[in-house]
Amino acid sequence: MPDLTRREFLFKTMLITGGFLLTSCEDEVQEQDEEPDYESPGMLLGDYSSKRIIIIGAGLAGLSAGYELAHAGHEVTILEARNRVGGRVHTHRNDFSDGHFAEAGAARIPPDHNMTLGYADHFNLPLDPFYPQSGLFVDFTEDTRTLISTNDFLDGRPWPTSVQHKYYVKIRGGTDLLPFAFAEYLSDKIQLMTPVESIIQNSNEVVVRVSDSTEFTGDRVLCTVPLPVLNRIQFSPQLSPEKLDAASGGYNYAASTRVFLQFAERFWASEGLNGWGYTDWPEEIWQPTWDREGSRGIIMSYLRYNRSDELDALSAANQLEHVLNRWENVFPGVHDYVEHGSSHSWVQDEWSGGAWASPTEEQYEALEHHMGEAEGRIHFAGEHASDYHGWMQGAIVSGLRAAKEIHESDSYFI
């Protein structure tokens, strides 16, 4: 089949798939037409002059960047370099039995974070606590194994400068549903697995070729690409000398790998036991369908900087084993229910090369300005242009500032 209907089976297969239908762009205008006091947490106001708006990647800065755009009045295309929308969020689902998944990036929502809670309302998203309400959760430290009643723990902290854990919401049923909320309404805008090769912009317009040589033709760029991955798009004239150092390995990303394993009964509970806890490896250990039905459960290992670099240097089977090993300590037995797993590093990703900014104090305060600068006609956004690393809200405030520069901007070169 053709590239282009090739890409439009995929996105809506994608769709269609995560339990969403696609309305035709027909009912997308009637939809309009039907809600003319459209409002969103981060709409865009004023009457400016329509432009082309070229966005590469469509995570969630891109996503909300382009929505707003678009019912702005401008003109948006978004480019993906993956095959799928929603870029650090993604949650698997193809990898379990009986309607389990759990969140290989995105996956806790603190209660400050109000453009993703925001977003979550406008889209009728509902939420849930992101950590269970009953049971046992375990700690592992200096080879002693402790049980933590249920609020004792949810009083207590991820990290010690977090909110507490009972504060910690989750979009039910998955992440993902925040971006396919955004990618439904920009579904003809979104072309998926359309790397950009180079971005060449003069005094008039913006022009971007992609890996099969098409060229797109725009007033304006948004480019919400990750640091690592940055180098491989070749922009004329040169990024700024900050940038440039950043995206070089000058502006540290964080590693992180995350194993999923599904278990077919949740052996657990006999002990009283939710599937939640923390071990001094360390790692987060997360049960991320503990208030799904069924006997079949799944529990995840999440690992950041060096305990992720080690288990991202070992085999796939051997990343398994080296898991269960250690939660024998953990959850006693646990060899005996395992069916089959699986894991995901974001380093090893080829389109994200690290979990999220994560600079020296010496690199944030040398270019952290730098990195949401618009140079020329070319905008910037994601996680790293923002004050919040590692977040959602990140990359959504970032995009809507990106959006807003975009919105506003004249027509001549700035």
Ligand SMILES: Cc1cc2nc3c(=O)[nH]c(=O)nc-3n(C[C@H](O)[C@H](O)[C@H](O)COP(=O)(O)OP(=O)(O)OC[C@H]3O[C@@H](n4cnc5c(N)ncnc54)[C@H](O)[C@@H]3O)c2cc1C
The other form holds:
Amino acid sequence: MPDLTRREFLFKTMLITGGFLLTSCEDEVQEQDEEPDYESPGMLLGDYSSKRIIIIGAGLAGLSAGYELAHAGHEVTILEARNRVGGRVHTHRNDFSDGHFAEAGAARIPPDHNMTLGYADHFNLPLDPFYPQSGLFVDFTEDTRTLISTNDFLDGRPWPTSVQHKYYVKIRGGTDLLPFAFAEYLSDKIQLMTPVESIIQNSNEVVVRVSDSTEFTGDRVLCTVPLPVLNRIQFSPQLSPEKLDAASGGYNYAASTRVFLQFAERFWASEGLNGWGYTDWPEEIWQPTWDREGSRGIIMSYLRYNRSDELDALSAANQLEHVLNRWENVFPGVHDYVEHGSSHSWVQDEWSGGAWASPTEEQYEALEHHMGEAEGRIHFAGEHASDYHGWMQGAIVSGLRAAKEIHESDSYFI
Ligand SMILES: Cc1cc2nc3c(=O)[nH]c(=O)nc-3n(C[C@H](O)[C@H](O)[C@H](O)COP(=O)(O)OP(=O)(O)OC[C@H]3O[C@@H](n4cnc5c(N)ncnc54)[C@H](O)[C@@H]3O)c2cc1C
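Show the same protein again, this time as the form predicted in complex with this ligand rather than the form predicted alone.
What follows is the entire complex, opening with the chain shown before.
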């Protein structure tokens, strides 16, 4: 299987997209005589006065903003409710045998997501093709199984307007390596298991109070909390009516649940299948172990919308049986080889409450431009506050936009 460095990948993409905008600071920096001390795809420019900045949430929006603000000389503190960084980037690493892992959240990267690819390159994270490069894919539509050749599948698109399957990549070793890379630099600035409960601002400063009543005082706050759980924080003064509306269900979020099943053998290979497929449900079937050594394999059902809600209503044991029974039609023999399984619902996830922002056209028109709007000393970022709902690119682009706002706010050049 070919390994793609980001440079090779960008080059191929430029050919494909006719030079789609994929430049980073790297390209400009090469023309300078001297290498600067620090460069990154979203580096902040200009010497502004140093500020105390409190970031809420260690997902990619908070981490990318924190990374650039800290590099620009600001005093950064990141408060995270969970016991891990990454938020909706979550690689399940402990549920499987033989060192196998699978993604509960972000997994594939399209070729035009220049910031996601740019930071992967910045941290020297190698990329691999996302989809298998050989074997037959299964299309299970109207209860009929059809086998699709590798080339036909790779030339197709996951959604009508998106790029072809063959151009998607993934981060080798797991998507969580990207948030981990940001967090390594920020480690002494991140406080895990520290849910924020209230934010009080006045004209001089902002006070953030967390669940054990500790208070943090800053000049600026960046809030990257997903809308379905934003109401768990008390703001004083209150947020704008638009943000309150969005946080009270006025801005829809998609439901998504992933079900992982581990099999003792990759029995599907005897039929020439690669363990991947799609169905006429809002569902994709992935075999994340397709490029890994070993006889065991994991297959995953990636359910969305109403099918995710249906699954969430079942008990854990029934969820697995439900998926296995259906898969007997897709990969006959699943019951003979299954070892165990697990699932992850993003609606039931305590600190997400949904998979990604998915507003109706009406909601988008009315509220979209308010999502990233600063309110006094409080700035907002996150995939919901970007043009890339449901993508890491959205989290990073919005984080960098907010970082720039904060960097340049109520300041003077020094
Ligand atoms: C099922 C699924 C599949 C996806 N697939 C892809 C994909 O293939 N490719 C891709 O690029 N993107 C994908 N995405 C989207 C991508 O994962 C997200 O857009 C991105 O990770 C969101 O980052 P964020 O920082 O905006 O939010 P989050 O990652 O949700 O970060 C917010 C953080 O805030 C924390 N928090 C919440 N409340 C509080 C509080 N009160 N106090 C302190 N901390 C708090 C949360 O714990 C969380 O860590 C997928 C997402 C899902 C759910």
